[in-house]
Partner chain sequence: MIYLEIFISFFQIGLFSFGGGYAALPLIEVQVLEVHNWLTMGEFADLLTISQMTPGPIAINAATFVGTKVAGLPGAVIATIGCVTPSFIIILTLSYFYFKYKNLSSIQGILKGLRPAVVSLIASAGLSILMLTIFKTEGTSLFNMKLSDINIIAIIMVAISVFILRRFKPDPIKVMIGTGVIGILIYGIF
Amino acid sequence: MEKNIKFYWKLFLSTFTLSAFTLGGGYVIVPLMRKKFVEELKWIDEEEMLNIVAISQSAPGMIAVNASIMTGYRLAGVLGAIIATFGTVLPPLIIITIIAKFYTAFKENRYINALLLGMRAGVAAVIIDVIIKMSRNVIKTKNSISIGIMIVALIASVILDINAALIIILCGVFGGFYYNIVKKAGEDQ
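Would you output the structure of this chain only, in the form predicted together with its partner chain?
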């Protein structure tokens, strides 16, 4: 991939639009990033995207910002990370600066409320679409350990309400233990 002005502009524009549409919390940016960088631009593959998300979630700070920094770094080093960070923080910076001036009018405007209520449905649909694809990819590996981790993590997060960072760390420790020690010991025998 050639790193010319056009590439950096595309990186900036991609992170900018992704961030501008990240309504409803950090994780929403993940399906959008996947769609953009994995499916559309094919700059990174799905496995790498998931690794990036896992590391972003395990570090302090905002997941959307962390994932952008890491994707930028992966694509174009420190300069890429800086450009991706700019792209990600600029939309909220611009939007809130404007809203801070007129926030009572904004809060009570019925058209803005209706727009946001409608957009939520679109956001939910995009996430459902991506989850179907991602979980299908895990099931397709027919690896019972991976499928088991997915189910246990889902229960831990949805029903038991366990902190996401803790789930990631525990699954990483389990993976390291299982694939490096248990499985290797089995192969040696």
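In this text the structure is predicted, and so the values were computed from the model without any measurement. Positions refer to the first chain, counted from 1. Rigid core: the largest C-alpha set superposing within 1.5 Å between the two forms. What changes on going to the form predicted alone:
- Relative to the superposed core, residue 123 undergoes a C-alpha shift of no less than 2 Å between these two forms.
- Superposition on the rigid core between these two forms places the CA atom of residue 105 2 Å or more away from its counterpart.
- The two forms, fitted on the rigid core, differ between these two forms by 2 Å or more at the CA of residue 174.
Return the structure block for the form predicted alone; the form predicted together with its partner chain was the one displayed.
Below you will find a single chain and nothing else.
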């Protein structure tokens, strides 16, 4: 893929529009990024997008921004990361600036409060959709270690009520240990 002004503009517009028209945070924008960059533009393959999402969740900061940085960097290096990040951060910055200006009017408006309450259900549905799709992708790999990690993480989160950050860190440590030490040792023999 040729890295010209048209490519960078398309990268910026893609991240800008995804960010501008996505309500609900990073877990909502990630499946839309997947649809845009994997299915529509075919700039990234499915497995690589899963890896980008995993790293984005594990890194400190907002998942949408982390995913944009990773995607932009993967596609076009540092300049791509900067452009994708700017495209992702600019819409919330504009929207929050406008909301801050009219905060009192928004806070006391019952219609806006009702609208936001209704949006919660939609956001929950999108998050459940993400969980189902990502779980299917992990199961499709038929990798028993990845499936086991997913099941243990689910149990730790839902049943044992362990903090999500701790689960992500432990899964990352285990995955890094397993794939870089145990699996490499098995391949060397």
